[in-house]
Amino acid sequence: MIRGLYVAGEGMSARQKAQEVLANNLANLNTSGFKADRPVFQAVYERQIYRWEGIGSTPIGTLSAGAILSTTFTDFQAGALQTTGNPLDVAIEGQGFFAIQTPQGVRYTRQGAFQLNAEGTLTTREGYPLLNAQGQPIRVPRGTTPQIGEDGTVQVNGAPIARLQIVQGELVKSPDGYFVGNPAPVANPRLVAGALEMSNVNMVREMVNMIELIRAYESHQRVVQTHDETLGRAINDLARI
């Protein structure tokens, strides 16, 4: 019976961690460029079970000691485009990520809400410089408003001054919410100026998944309670014998 307690406990812990992943998705429902994370469960300590017949045995399946949350993966499905009319808002159609410079190094993002700082540098709303194809910050003359073309070219008064670095490759989400990796440049990116890519979080899907996790958690909880009651009766009854 003790084994059942461990199985139920592992199940409760796994569902609680998965709830945290879904809660973070919902918290970023309105964060432009956000990509949802998906929990991945894994059975642990599986072993083969045999049926003994005479002097021989026949395998009849496997027995697991429960499930754990082994990892999470990022859903890179594109979000819907929302028109803003702001010339410094840019969305990527299809594959690609913007490159930005952060204190932790170069990071990649689909969030295209940019602005000009006091020095005329294109930055994110957090103040991180947007990088050009050569990996350098993009600066424009003060008092001017840059225009960003469909191919990522940055123009001022009709003259090109830089081209955005748009990359694609094996990227993973870092704790700061941006992506890291060693991507390669996208040869022919497609950008939409005056628009933002919204989060790809589907609220209905996340709520349904949360309800399923809650029900699974409650089922494991009832198993723990049942084992506790059974062990309690066994101890009390044995004391009377």
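Since this is a predicted model, take the numbers as computed values, not measurements. Positions refer to the first chain, counted from 1. What we label the rigid core is the largest C-alpha set whose atoms superpose within 1.5 Å from one form to the other. First, how it differs from the form predicted in complex with its partner chain.
Core-superposed comparison between the two forms: the Cα of residue 57 travels 2 Å or more.
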Second form
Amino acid sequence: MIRGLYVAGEGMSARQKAQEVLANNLANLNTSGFKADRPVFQAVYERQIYRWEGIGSTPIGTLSAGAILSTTFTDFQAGALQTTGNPLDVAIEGQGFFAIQTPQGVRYTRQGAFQLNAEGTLTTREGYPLLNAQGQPIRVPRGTTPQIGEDGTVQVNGAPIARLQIVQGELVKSPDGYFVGNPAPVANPRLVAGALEMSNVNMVREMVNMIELIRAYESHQRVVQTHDETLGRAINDLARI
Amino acid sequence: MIRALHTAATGMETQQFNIDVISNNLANVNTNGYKTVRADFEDLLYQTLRPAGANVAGGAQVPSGLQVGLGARPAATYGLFTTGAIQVTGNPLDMAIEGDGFFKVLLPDGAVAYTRDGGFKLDSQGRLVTSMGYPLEPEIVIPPDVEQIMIGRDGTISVRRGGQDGVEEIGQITLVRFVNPAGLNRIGMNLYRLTPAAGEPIEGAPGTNGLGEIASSSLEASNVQMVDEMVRLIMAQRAYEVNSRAIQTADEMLAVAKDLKR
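Could you drop in the structure for the form predicted in complex with its partner chain? We only have the form predicted alone so far.
Next comes the full complex, this chain leading.
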């Protein structure tokens, strides 16, 4: 009986963590360049169950001890494009990430909302410089506005001054909200200037997944209640005189 | 029950896509030469629980199998290439194609693009170019001393120079048509690019070979029919609503199942 309690409890805990993942996705419904996370459940602790037969035991099968949230994987599907008209907003069509320099090292992002800082360097909204194909920040002359072409070239007054670094590879989310990994350059990137990539969170999907989670959670709760009742009967009523 | 949740979710996503397509049509209701797009849908794969025609005990054959579908998804966005309303503008460089065909323009990288938007302008060299500056192909150059430009229905361009009485022909518009214009790739800026699905380009002078004729000093309006789009919008919205009902019902039934043990 106790085993069932823990299995149900574990299930509820896993669903709760999955709910947190969903809540984070929904919170980022409007975050440009955000990639949704999907919770992955895994059945665990498969144990052999034996039947005690006096002088030995016979295996009668396996019993899983429930499910845990084993990992979350990031869904890298492209989000919809939103035209903003701002020449420093860039979206990547197809695969690829921008490279930026943060104090913790090189990071990657799909969020192309760039601006010029006081020295004329192209940076993200937080001030981290955007890197060119050689891994260096891109600086434009004071007072000019760069134009970002479809293939990633940055032009000032018609003359190309740099090429954006667009990379693709196995990337994972890092705690600072960007992606980290060891990607390789993309051969023919396709960029769209004047547009931003929206979050790829699909509200309908998240709501449906949430419905499933809630119902599963409630079913586990019923299981816990049933175990509790049965235990109560065993403890309180069986030996009633 | 869990199946219905995801099936209805695909239904809602499909209608979201439908609204995306319709709203693009509505946004382009005043775009010259725009061709309206219709989203077509298809059903998703089916889970076969018992195949039709399977033999059962006793030698009988199952007449109708047991299959449950898993939803819907967009199958195609189909462009409708009916001619839009021709509006007389009085601008001698404006052209509208009455019938089939596209103007051919040259992109900066040398590739060919096609357009129905005949709102051509003159660039600094006197070439006929689109609003984005892409020149007509074959190139038409209007000399600077021209006082009057006349474009015939067969695409011949005649000019009358300043101080002279006679007209001289300085060029010829060629049009291109396709077996399947809906197979062209839209790249924005009212331009289309060739894909294998469109078929071989059929080129010629306006009025020949199935190509339409040029209506000069006119522009072709967008062929978006607002009434049709509003009706489709209403249908998409109701379909979205009714799919959300399916999700809610599936949810309620799950709650009932859970409440079997109170």
